[in-house]
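One chain comes next, on its own, written as C-alpha cells: the form predicted on its own.
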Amino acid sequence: MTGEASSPFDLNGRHALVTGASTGIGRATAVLLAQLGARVTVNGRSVARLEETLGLLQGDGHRAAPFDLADTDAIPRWMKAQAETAGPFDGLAHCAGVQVGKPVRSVDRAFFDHILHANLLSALALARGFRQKGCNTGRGALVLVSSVAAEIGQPGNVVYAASKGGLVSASRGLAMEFLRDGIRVNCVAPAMVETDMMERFRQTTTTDQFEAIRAAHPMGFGRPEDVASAIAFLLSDASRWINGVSLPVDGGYLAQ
C-alpha cells in the first residue's frame, strides 16, 4: 500500500531491513514494523528461525534474506542484491550483535577483533551498503543498537562497552556524513532486556550477582518490544528532526 501516511508513525509503503531478526530485539522489531505497515526483509544466519519470524509478520511482501554479517566486505554487495530483488530500503534496523564479558587481563587480540568486528565493523559495512545508489529511497533512516554499557563503567565488560560506545560515536559521524543523502542515523541504548542473550549472560553469573543487576533496573528488566518501539519511532517520520542521537531505553537505569 502506498500514499500519504495517516500518522507520522505509519510505515505503510516503506521497506525495512532488520538484522538479527531471528530472535530477541530483532524479531520484535520486525513484528512491530510489519504491524505499522512496513514491508520487512529479515536477516539472520538461521534459515529456520527467520522462517519462524516471517510467520509472525502481518501483511504481505515480507521476505527472509539469510546472510552471515561476519563477512563484512561482502555486506555492500549483498545489500545491493537485496535492493535489486525487493526494492530499495527506507529503513534499516541493525539489531544483530554479540555480548561476551571478559576481564582485561584475559583479553587477547582474537577476542578483541571478534567483538569489534561483530558489533562495530558490521554496522559500518551496513551503513556503507545502505548509502549505495539504488539501496535507499532518499528518505532513509538507519538505527543502530548500542547499549547503556557504553555510558557506564563495568568490570569485565570493557571490550563490549568499547564496541557499543563506538556505535554511538559512529552514529554521530554517519548522521553528518549521510545528510546529503537524506539518511538519518541514530542509536538506541538498551539496558538489560529479557532475551536469549540475557539468559546466556545469567548463566555466567552467580545468583547474587544477577539479582544485584536486576536491582539496578528501577523499572525491572525490559522486553524486546520496549526496544522495538523506540527503533520504530526512530525509523518513522515522527522522528524526522532527530539525527545523531543515542536514545536510552533502560527503565531508568542511567537516571540513578
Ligand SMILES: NC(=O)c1ccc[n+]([C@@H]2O[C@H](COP(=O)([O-])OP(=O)(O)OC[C@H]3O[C@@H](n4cnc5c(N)ncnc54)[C@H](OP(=O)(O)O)[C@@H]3O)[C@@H](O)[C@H]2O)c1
Contents of the next structure:
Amino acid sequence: MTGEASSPFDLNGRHALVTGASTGIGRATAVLLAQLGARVTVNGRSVARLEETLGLLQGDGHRAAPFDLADTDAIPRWMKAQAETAGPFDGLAHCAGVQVGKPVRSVDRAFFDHILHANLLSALALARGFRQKGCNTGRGALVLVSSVAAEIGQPGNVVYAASKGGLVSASRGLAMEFLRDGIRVNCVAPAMVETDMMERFRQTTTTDQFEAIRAAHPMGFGRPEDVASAIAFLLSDASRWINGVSLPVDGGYLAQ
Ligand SMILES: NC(=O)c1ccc[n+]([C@@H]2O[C@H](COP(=O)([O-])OP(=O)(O)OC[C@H]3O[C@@H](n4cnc5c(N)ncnc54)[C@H](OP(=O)(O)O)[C@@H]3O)[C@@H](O)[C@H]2O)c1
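For comparison with the form predicted on its own, provide the form predicted together with this ligand.
Up next: the whole complex, starting with the chain shown before.
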C-alpha cells in the first residue's frame, strides 16, 4: 500500500455543526475545524454575525443555519432539515450558551428555565437530533461546552453552575447511551475566556473584583482558540478512545 496515512487530527471529509458560532468560542471552533478540513454548518441567532464567521472559514461547502436553540422542542426537526440539506453530521460542537449571574434569593422559575433551557436542554435536544437516522454518519462525536463553574462554588452563579454541571453528568450518560450508535460524547470545561460573555461579566464587577479573578488564573485568561483546539481534538479520531469525560481547558485554574 502506498501513500501517507492521514493525521488522526485531520477532519477532511467531515461535516460538523457548531452552535454559538456567531462569536467567541463557537466562532473560533468553526474557524479551526474548517482549517483542519471539515465542512462546517454554523449556528447562532444573528444572521449578520454568522455571515462574518462564514467569511473567516477556509475551504468550501460551509453554510449558516440560523436558529434559536431556546425552541428546544423544535431542535430535532431542525437538525433533520439541516442533514437533509447539507448531509449527515460527523461532529457537533455545542458552544451556544448563556451566563447570567443572580443570587439564589432572586431566582425564579422563569430565570431557571431560561438558563437551563439555553445551556442544558438545548444540548439534550441536539444530542437527540444528532442521533436520528440520517443525521449522523455513524462515526460521530459530540462536544458540549461546560465550565469550571461546574466544579467550584461561586456565589451568584448557582443556576449557571447547575446547568454546566448538568452537561457533565448528561454527557456521561449520553456517552453510554450512544455507544451502539458509534457516537462519542465529551465535554470541555473552560475557565475564563476572553469573549463577549466575559466582557458582559466584567460589566457586573468592580475593577478590583475583576483583577482578583484574573489573578486566580495561573496562566491568565484563555483565548477562544485555546478552547477550539480542545474541541477539535475531541471531535477528531485522535480522541477515538476518549468518551464521557469533561476536559478542563483552564490554564491550571482547577489545579491550584
Ligand atoms: N467565555 C468564558 O469565560 C466561558 C467560560 C466557561 C464556559 N463558557 C461557555 O462557552 C460557551 C461559549 O461562550 P462564549 O464566551 O463564546 O459566549 P458568547 O461570546 O456570549 O457567545 C455565545 C454564543 O451563543 C449563541 N447563543 C446564545 N443563545 C442562543 C440561542 N438561544 N440560540 C442560538 N444561539 C445562541 C450566541 O449567538 P447569537 O447571539 O447569534 O444568538 C453566541 O454565538 C458557552 O456555553 C459558555 O457558557 C464560556
